[in-house]
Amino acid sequence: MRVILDILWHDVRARMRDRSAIIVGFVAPVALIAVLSLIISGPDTEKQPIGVVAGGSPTLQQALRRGALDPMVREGVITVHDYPNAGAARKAVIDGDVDAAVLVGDDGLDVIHGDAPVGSAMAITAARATGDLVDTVGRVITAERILGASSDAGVAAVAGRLQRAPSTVALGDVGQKVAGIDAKTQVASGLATFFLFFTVQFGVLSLLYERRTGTLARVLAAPVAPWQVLAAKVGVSFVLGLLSMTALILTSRLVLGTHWGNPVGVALLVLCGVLAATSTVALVAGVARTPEAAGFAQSMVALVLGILGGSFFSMARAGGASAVFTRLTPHHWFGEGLVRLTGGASWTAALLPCLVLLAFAAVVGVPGAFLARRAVRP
């Protein structure tokens, strides 16, 4: 065991002095997951201003009013701008004081619109929303009128009670979150187990390197047996990884605000992850028989494996084939990890997600080790 930890404690400090490691292990992942957040974030955005000229009807006033625009106001979506007339509201609308205006009128709703799409789209959805809702209330008394359910006095208690209800609008940012979890903290994930990939080549394909230089020779004319050796290089790529992403983890944290969810099973996913991870790895440095050729596999494997599991973009929802692919990836479990501890679950949701994680390293590992075992020689 000594000789095993300190073989690894060399290696990873040789690795910690390796700008190569450093910029895949770090730099690079952190310039982009920064860059990708705030693309997706964008630029901060004012309230929508919209004008409503309260003429005509009292009752499509105060279904306007309840019904679409008060919930927005609540949501800081819009800001509500009265106005007296149409002709006040469309010169409002004309020098860019509001971006669309919703007239009410006696029989009616009608909006004016000018070149701004968003406050265009929210006051017509408003006026459309506001006119099924008065349509719908309307039948529904006339309805209990037809058929004599209720006298003229019940007619009345109806609509007191549909005029004095509460309203049922209810709004959310769909576009900031993706199945529980926020964007940022997707993208973060995403890159953080992409980059993991090419971070744990530094410890176990060494060997190959080692093996090419005749320093391994060196090593294994000590009393040091192949195992060791082998066991040491696994653990310098264990290292890095949970290095790797720990470092990540807490920047994205602390300077983009990410929320990764409950610490213990982050914690537990990050080890499970990183072991499917370097059984990979030792996978790839078993078959290769190059340290060229061992790199470009590793990378070739990071890279569909990264697209595969949903570091870029989701392939579950193409449906098929790429469904099902998804789910044999450790990127994907990852991931699904992580949207059942940001919901607010306790560590224990996590725990499926890190069986699977472990199965991955077994199937993909056991065989790796075996056929590592190769390497190690002089």
Given for the second form:
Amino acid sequence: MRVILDILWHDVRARMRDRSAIIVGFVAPVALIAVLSLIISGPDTEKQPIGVVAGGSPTLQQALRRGALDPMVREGVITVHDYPNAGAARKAVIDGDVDAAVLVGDDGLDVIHGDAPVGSAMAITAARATGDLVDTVGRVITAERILGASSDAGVAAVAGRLQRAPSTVALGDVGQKVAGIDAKTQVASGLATFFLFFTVQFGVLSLLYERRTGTLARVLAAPVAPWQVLAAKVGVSFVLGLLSMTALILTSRLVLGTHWGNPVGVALLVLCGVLAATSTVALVAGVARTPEAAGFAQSMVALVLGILGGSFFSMARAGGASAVFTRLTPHHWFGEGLVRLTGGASWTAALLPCLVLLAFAAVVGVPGAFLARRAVRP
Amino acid sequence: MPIATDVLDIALRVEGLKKSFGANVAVDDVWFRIAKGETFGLLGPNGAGKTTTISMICGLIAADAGTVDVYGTRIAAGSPRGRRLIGYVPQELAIYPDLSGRDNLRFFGRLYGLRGAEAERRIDEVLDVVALRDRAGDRSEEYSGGMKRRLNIAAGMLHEPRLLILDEPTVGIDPQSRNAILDAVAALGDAGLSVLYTTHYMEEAERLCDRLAIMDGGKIKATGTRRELVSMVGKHDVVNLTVSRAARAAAEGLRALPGVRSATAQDDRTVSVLADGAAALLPDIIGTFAGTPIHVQGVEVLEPSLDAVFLHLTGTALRD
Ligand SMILES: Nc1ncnc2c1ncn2[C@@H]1O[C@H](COP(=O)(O)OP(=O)(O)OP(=O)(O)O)[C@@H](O)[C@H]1O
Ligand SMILES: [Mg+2]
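Structure of the form predicted together with the partner chain, please, following the form predicted on its own?
Expanding to the full complex; the earlier chain stays at the top.
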């Protein structure tokens, strides 16, 4: 056991010294996270434009404006644009002039929101939040009207209630409650998991490098069983992955103000996610013949899983086969775990995603370990 | 030569080792023993099977057949049993270039359970043996080739093994480093350590080894002390001829001469001839080239030596 820790410590120190793991596991993702969060929080997306179509029930118009939109405008969360008819509003949504439009009918509200492309996750979040909020307003008003409280006084009362409710206007809160994690955190977690699959290769793949340089043979000539060497190298992958994820989460939280939810839940997710990533590199080391081939294969694994898993943009939204494939990736389940942990959920909310990640680690890692055991030879 | 009476007086017992890589038989039924305190040389050209034999002795690769016992402990591939008894200095350098010499030794020491003050004491000792103490703090990639080799050796003897195995430890280094290494190995041998030393340098084998085995094509051709081996060649002498050209053709012609055991072209202009009684045959040897475009430019008659033995046993010179 001690010798496993000796080898593990020796390797972790070596990777720190040659800075390879630091660059791939920390510097590169931090830089990208910083750049991407700067882009998504640029000035024109700070206020989400909402379109409103004039007409329909005056009571509803009034309730919508005074009760829902005005407070958000005052808070600087949204801007409101007026459109003469539904056609014009729909065009504005499609053109991207506004993120959502609210149509006021005679007996209710209709919300159109566009499916904005990659990068404006924040806008979608705000639009959806507004839409849902407006829907709620609509339902309250409709209900009150049906109950006969559709007088001006009734409308004023509803509007007053909404104004006093503090939770409806803060974008952070709205985002957390309605559409899962905020955009910055989404970017940070997506990139952190993406780079994780590159970071873990610095552990197990060193088996192949050390076989080439001859140090593996020398280590195996010592009183060390091959499985102990394998365990140490897998341990190195795991430790490097863990260090990288922890550093990225803490840095993005302190510097960029990302929100990650319950720390215990996040820690569990990270442990299981790193285990899943480590399992892929064990399999790659077991199959590849040269370190170069293994490095290339692991990059492909990282790229394909990252794209499918929604590290860059959500494949679940695309529907069809990709919605199925994305559920086969650790990246998806890590993100899913974070979504479930939002809104003050307890750590148990992350249990199902953690179990899926563990299942992935077992399915890939067990055959991976058997195959990688063969790589432990002079 | 110490005579082994007890199992524990035998440092290494190799019996019937075999190893093939596909159709290539690298080691073919190899037997030998090394007595406690003995320095034993395994002498053979490139591809003879020396490294493969050593890999099996160290339990790095599994033998197709045969057994290895070190001080009575059976060595098996994949099992750490008995490894502590062996110090292994691989032919390829096995050191971490980004670590200092001292940190390399610390790491290898830990693999053998050496740590703390005990480790530091041993590290200082072996650094003195290989004369690297003053450079121990430098990264080993900044070492010269000879210094790297010496560090490689230090790593092998750090844990005070009872059998030290050195696989061509002097390949490709300057004469000064080479002498330092040979002196260190000789000192260890004198101090009673059992040593298995492979080389294709005849001088090294003659200088260091109590007994030798000559290996070629995966087989042990002969085993014995230098004197025993040389007496096998008997009255045969080695004559080295320097010719003006076409050494291969010259060798061809010489083989037909009665009394010539073998004739081999060593390079374009050197032919080694193994002959019964060189003095008598010399006129005939030179006469062979009369009327040919080949001129003999130099003749050298060698004392019976391991070179002659090697030529006699394998038909080729050791260094090809
Ligand atoms: N891993 C391997 N796979 C295939 N063939 C091998 C392997 N290792 C050695 N061989 C073959 O086995 C034979 C013996 O090789 P070995 O390395 O034992 O020779 P050697 O005596 O140590 O030579 P040298 O003096 O060049 O080090 C050679 O023909 C070599 O090609
Ligand atoms: Mg060799």
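Remember, predicted model here, so these are calculated numbers, not experimental data. Numbering follows the first chain given and starts at 1. Take the two forms, superpose them, and find the largest set of C-alpha atoms that agree within 1.5 Å; that set is the rigid core.
Once the rigid core is overlaid between these two forms, Ala86 counts among the residues whose Cα shifts by 2 Å or more.
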